[in-house]
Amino acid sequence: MRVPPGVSASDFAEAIKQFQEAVGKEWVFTSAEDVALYRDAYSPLMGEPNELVASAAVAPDGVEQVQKVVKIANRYKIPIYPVSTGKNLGYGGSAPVLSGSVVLDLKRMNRILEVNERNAYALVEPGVSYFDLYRYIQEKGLKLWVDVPDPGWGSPIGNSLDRGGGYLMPQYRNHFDSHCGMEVVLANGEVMRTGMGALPAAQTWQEYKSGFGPWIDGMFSQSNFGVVTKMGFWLMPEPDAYLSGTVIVPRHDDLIPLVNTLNYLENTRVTNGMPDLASPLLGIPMLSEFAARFDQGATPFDRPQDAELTALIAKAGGNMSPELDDYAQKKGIGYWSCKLSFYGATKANAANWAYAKEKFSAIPGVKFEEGDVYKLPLTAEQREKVHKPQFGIPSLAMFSIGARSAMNPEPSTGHMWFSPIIPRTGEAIFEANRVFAQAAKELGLPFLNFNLPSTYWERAFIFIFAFPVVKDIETNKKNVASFRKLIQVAADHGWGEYRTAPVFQDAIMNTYSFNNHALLHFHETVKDAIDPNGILSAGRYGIWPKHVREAKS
């Protein structure tokens, strides 16, 4: 049995014994076979001596058992690494940042404590998955939607604490922003409730976020300051209807006014679903269309076999090309398109789409395509046609992105996500593509073609590039080195990653270096104060306990 770093074999054996007494022997996992299940299935360090792995795992079934585990860990200075369901593939899975940590597996804490239809909120434990919450709502016949990510097999608590996103109205799409109130076990085993939950007889814990005094909820996202054992979420009341429409513009530079107009319509709530960018000319599909292909068995896209267009795209290399503009005009193919989604009353959706078309009509040559119109809830037939997360339905279809299929005949073992945030402008899209294409060329990476960002959040775009993970160690080493170089390239241009796998968390936190790393120093000051033994998620998001920092220096 592996022993955590800095812990004696005798102390670890005694801690394991006490963990078993606290949660039950059958819920403490120490065998090589059991512990192997907590490896990162997409680890770029797979098979290397420095692969991030656990020493053991313990699975409590409630907050009282979490408290006991934390107190035992403090007594013997055992590093523990909480996970909700461990489904964070591409960003680290369930593997700890500090190799040898004991995984605190919260999967047994899977109770849905409350779902309030009248005020549209839920209170759940960390082991509750999106599928669990969705099924509960369906079984109860509640007119509520859950904003789910792609794929939807993780947990609302885990995904929101890592600041994931989804597809519905903006106030629900940013999952951490849609939370309201949490319960946290601190490093000393003390239980704390945030917001209105600090009031013992609170009636509005899931209805009013900030409570009284400093609002500290954000300190428990992407951090290692506590173990979140309960969390509230605002849910979206099922709307009356859904409508979509697509805006198509003819020229390369039209992306700039297209994005400007989109931003105005989103920020004024004229359109309230996740927008979807594409390029008919360059063959870049919409995200929802791409995802729907997996729902339908990952069928390939039908590309027009046009040698002239292929040659022009290759010649342009992702840059502005008058020839491509001319080709698009000659063939009547849109250069860029954007699908807008509207949730609400049928008449309101139609009016908002009409207003959106009026605003986009300022772009010369713009065209519009009418999309789907659904009276909600969806029929069984309609459910099979749509991109399910856009209707609050969790799906595993997008998980098939890495599986062998007609779209992907030679799959990799996994992937790691490079996810920089850029400004929400057309100019920034062009600049990011220029910078990343040049870097990819120099590093020998595959993503040289033009890419469009995702639009999960308002006010900023996110690019999501998949670095493949394969079975060859040397190839993975090369990709890890290239990833690290891209982190710095992005930072040099003012673009920071919003989330990453453990192997890159130090590197990315190091780029957030304003005023001699003042932000990280603040994180470390908090860490030292509330977790002096450094037992909670050591190293998560670049926050290391004092004894590890001193050993590194």
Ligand SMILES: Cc1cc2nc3c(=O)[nH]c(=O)nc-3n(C[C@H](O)[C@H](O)[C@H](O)COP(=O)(O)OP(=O)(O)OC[C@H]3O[C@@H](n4cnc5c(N)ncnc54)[C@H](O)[C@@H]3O)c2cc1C
The other form holds:
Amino acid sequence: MRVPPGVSASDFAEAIKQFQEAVGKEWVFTSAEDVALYRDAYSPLMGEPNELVASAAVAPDGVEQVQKVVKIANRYKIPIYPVSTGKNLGYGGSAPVLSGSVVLDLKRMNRILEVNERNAYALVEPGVSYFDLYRYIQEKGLKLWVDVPDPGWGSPIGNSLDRGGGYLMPQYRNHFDSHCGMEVVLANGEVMRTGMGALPAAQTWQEYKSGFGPWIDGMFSQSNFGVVTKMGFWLMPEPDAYLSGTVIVPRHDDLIPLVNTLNYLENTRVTNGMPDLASPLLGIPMLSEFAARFDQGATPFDRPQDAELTALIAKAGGNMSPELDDYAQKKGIGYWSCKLSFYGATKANAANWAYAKEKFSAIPGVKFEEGDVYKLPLTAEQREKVHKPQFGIPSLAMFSIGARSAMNPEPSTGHMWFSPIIPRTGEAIFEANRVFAQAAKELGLPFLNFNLPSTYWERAFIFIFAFPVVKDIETNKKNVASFRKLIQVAADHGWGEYRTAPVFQDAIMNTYSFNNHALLHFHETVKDAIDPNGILSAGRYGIWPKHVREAKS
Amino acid sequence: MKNARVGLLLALSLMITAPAFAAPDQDQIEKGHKVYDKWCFPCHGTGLGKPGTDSLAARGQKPAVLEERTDLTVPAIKTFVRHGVLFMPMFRKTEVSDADLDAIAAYLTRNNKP
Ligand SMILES: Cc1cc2nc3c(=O)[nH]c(=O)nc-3n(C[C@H](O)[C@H](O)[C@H](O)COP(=O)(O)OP(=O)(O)OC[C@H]3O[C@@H](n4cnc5c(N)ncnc54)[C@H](O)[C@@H]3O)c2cc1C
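Please give the corresponding structure for the form predicted together with this ligand, as opposed to the form predicted alone shown earlier.
Shown next: the complete complex, the earlier chain at its head.
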């Protein structure tokens, strides 16, 4: 049996025995075969000696059991690593950051404690998946939508603690922002509730976020300060109707006013669904076109183009080129497009779309395409063709981006996401493309010539690149090295990642270094104070306990 | 990519050399169907946006839907579920327990010729 670093074999054996007493023998996994199920299936270090792996796993079934496990871990200084549903594929899976940690698998804590239809919120345990919550709401016939990320088998708690995102209205899309109230088991085993939950007779734990005094919820996301055992989330009341429409602009430089107008319309809530940027000219599809593409055996990364266009794009190399503008004009293809979504009353949606068209009409040559109008809920037939998360329906369809297809006969075994945040402007999109195209060329990466950012967040774009993970160790090594270089390139331009896999967490935290790493020093001070033995998720997001920092320096 | 093929060959050989099994009972098959619907259907089901089915279809597998197969064996199913393949990750026992996996295997082999 693998033993956690710095722990004696006898202490570990004793701790395992006590874990078994705490949660039941069958819920402590120690055989090599069972522990291997906690490997990160998409790890770029898969099969290498430095792959991040667990020593054991413990699966409690309630907050009291979590408290017991944490206390035992403290007694024997065992590093433990809590996961909720452990489906963080592309960002680390269910493997720990410090190899040899014991994974605290909270999947069995899967109770939906409350769903309130009238005031639209839920209170859940960590093991509740988006599928579970959706099914529960459907079975009870509640008129509520859950904002889901693409993979529906993750959890509101796990996803939001890693600060993931989804697809409905802006106030729900940012999953951490849409939470309201937490219960946390601290490193000493104490249970704490945040926000209004600190009031013993609280009536509004899931209705008023900040409670009284410092609002500390953010400290439990992308961190290692506690084990979250309950969390509330605001849900979206089912709207009456949905409408979409697409704005198409003809020239390269039109992206700038396109984004400016989009921002205005979003920030004034004229459009309230997730905007969907695309390029008809460059063959960059809208999200809503993915399903049809998958059906044709293509991925969103395939860019079917005629030879003339391919040559022009290659020549431009991610830059503006008058020839591409001319080609778009000649063929009557829009350079950029943005699909807007509206949730609300049928009449209000139509009026908001009409107003949006008025605003975009300031861009010469703009065209509009009417999209879909749905009375909600969707019919079975409509459900089949939409991008389900945009209607609060969990699915696993997005895994098709990596699937075997006619165009991709030897698919990868996983991927890692490089995802820097850039300003929400057209200029920033151009600049990021120029910089990353140049870097990709120097690093020999097969990146596409042009990439459009995702619009999850209200006030900034995320630029997402998927690096493939393959069976070949050398290729993975090369990609990990390139990824590290891109982190630095991005930081040099003032762009930082919003989230990352354990392999890169130190490197990225290191770029958030204003005033000699003042922010990291603050995290470390907190860590040392509330988890003096450093047992919780050592190394997560670059925050290491004192004994590890000292050993390193 | 070579290793992926080796994995596949291994699984195929398991399919061929698997011992004959006792016919599972109906309850077990029904339980397996339920667990399958929860954990496998979103990728291996029928209809648009089923990446497991699409992937197998692209490989030339007929039928591509696991529930329609008559050639899968219990050990092969278990190997895939506990080791994963391509972007299908392995499943932990807190997700699909050994008992659940027995039931899934019973369900997916229900139409096999003895
Ligand atoms: C094809 C594909 C598409 C994807 N699309 C999206 C998307 O649209 N949006 C998105 O956000 N992500 C996306 N992802 C990334 C990822 O799959 C999801 O974010 C997923 O929800 C994360 O896994 P999880 O919910 O099981 O969280 P977990 O794995 O349970 O948790 C993530 C991390 O949070 C910490 N943590 C979890 N629970 C606790 C707890 N109770 N206490 C303390 N710490 C805890 C742990 O460090 C853990 O490693 C995608 C991935 C793939 C492969």
